[in-house]
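Next up: a single chain in structure tokens, the form predicted alone.
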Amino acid sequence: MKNICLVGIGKIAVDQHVPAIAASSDWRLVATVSRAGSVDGVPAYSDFAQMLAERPDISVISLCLPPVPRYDYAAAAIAAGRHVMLEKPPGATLAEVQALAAMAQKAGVTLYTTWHSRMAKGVAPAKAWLADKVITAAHITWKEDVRRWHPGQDWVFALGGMGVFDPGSNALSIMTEILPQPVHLRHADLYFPANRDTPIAADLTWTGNVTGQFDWRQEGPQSWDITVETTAGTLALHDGGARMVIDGGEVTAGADREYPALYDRMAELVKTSASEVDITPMVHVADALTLGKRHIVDAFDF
């Protein structure tokens, strides 16, 4: 087992990363770094540089911080010769993730840009089914309640927080994984709360007759769905990719284990001295923020 340090003990770390590490035979959580959070029974640091200096036994750093501060932490970890795992989206900008990839290659350490939704159990079979199909249309519906999933987390609406594209990047990670041909953005309408710097909703149109609706204001049942129409039938992914349906018949089975699968993959990468850096979903976010027509909507507060 390899020692790992988890940095940024917020909701996603507590809900997903900590249980995934605890259930793994590859990893041992031996330290955390956070301004406020901690994990019972695990040594806690508030200073990342101090942890790096005092814990040479820790070879892997998993960063669960918001995107904006993540670059500095990742760069420091790489400079200290540690392997780095990045929560999605992997950075605040495309250029900084590319810079980290170059640093990791030069240092001879692993860098892994994780996209947990690609590990949902319906995604791989959906990709395989679509591989030889002629696609006529596709649509993403990704609507959820920001108050439920990011309670009080104002950083998501700050510059670099990406707004609705924080969860929306999950959909984009699936789209870019399953479509056999790449698409690019043609048009975007972005809806900004009057008091916020990032969008709370977006309507997107890509080439290939692909469209998407993203919204952070949905209460009640949440919608994480992708539908792909082909000349051979219609494929749908529901529940964030956990369920695959073809022409109305569900064909997925087995337990869903998105985050455990990420840590399995990180173990493989470290063992083989490889990196996996994919910024394709972020490209679509950047394109939306470049092409998007700005609409001002009602102010939003938690």
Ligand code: NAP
Given for the second form:
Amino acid sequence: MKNICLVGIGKIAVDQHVPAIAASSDWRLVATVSRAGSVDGVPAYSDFAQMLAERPDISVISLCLPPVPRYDYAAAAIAAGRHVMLEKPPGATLAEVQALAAMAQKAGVTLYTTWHSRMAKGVAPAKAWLADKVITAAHITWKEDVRRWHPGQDWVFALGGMGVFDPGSNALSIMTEILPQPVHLRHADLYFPANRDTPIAADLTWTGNVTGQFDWRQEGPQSWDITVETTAGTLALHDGGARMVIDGGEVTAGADREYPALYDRMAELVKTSASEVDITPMVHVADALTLGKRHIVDAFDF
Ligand code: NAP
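Having displayed the form predicted alone, please output the structure of the form predicted together with the named molecule.
Expanding to the full complex; the earlier chain stays at the top.
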């Protein structure tokens, strides 16, 4: 068992990281760092530098902070010789993630840019099924209620928070994993609330007849679906990748273990101090923000 420290005890740390670590035989949660949060029975620090200095027994740091503050923590952890696991999206900019990768390589420690949706149950079988198919079209529908999934989190609408691409990057992480050929963006419409700096909705068109609709204003049923049409049939991923359906027939279903799978992967990586750094989903976000036509829509408040 390895000692691990969780940094940023917010929604995702509590909902997913803490239970995944508790259920794992690879990890022991021995410290947290947060300005306000804590985990029952676990020593809580509010100062990251102090934790690094006082806890040489902790070799692995898992960062659950939003993307903007995450870089400084990751850089400090790597400089202190610790292995680092990053929540998605791995940074506020592409270059800062590349900088962290270079630092980790130089320091001989693991850097793991996690993409939890890639661990959803249907994703690996979808990738395998599509590998030898001719893709004729694909469509992403990612519509959820920001008030439900990011309650009161103003950082998602601040610069670097990426707006609807925060959950949208989950879809992009699946798209970039399962499509046998890469695609690149041709057109984007981005919908910015009048009082915010990041989009609340986006319509994207890529090469290869691939399109995506992302919307954070969805009330009622939530949609996390990807459909891929091929000359040999239609594959659909539902529920964020958990369910795979081919030509209407259910192929995979059942309980997902996205976060436990991320911690299994981190345990493998740290054995050899190997890194896994993939910024491809973020490239599509950056392209959308570069190429996208900006539309102003109704102001949004939580
Ligand atoms: P959150 O609830 O707002 O929690 C973020 C944590 O980081 C809190 O502990 C928070 O404050 C700390 N923090 C925030 N801003 C900080 C700053 N400037 N400096 C230092 N610490 C700061 O956010 P979340 O929903 O957990 O999301 C965190 C990451 O997980 C994001 O990258 C998100 O994309 C990803 N994620 C979220 C979900 C979801 O459903 N919400 C799902 C999957 C992945 P304190 O230090 O005050 O405690």
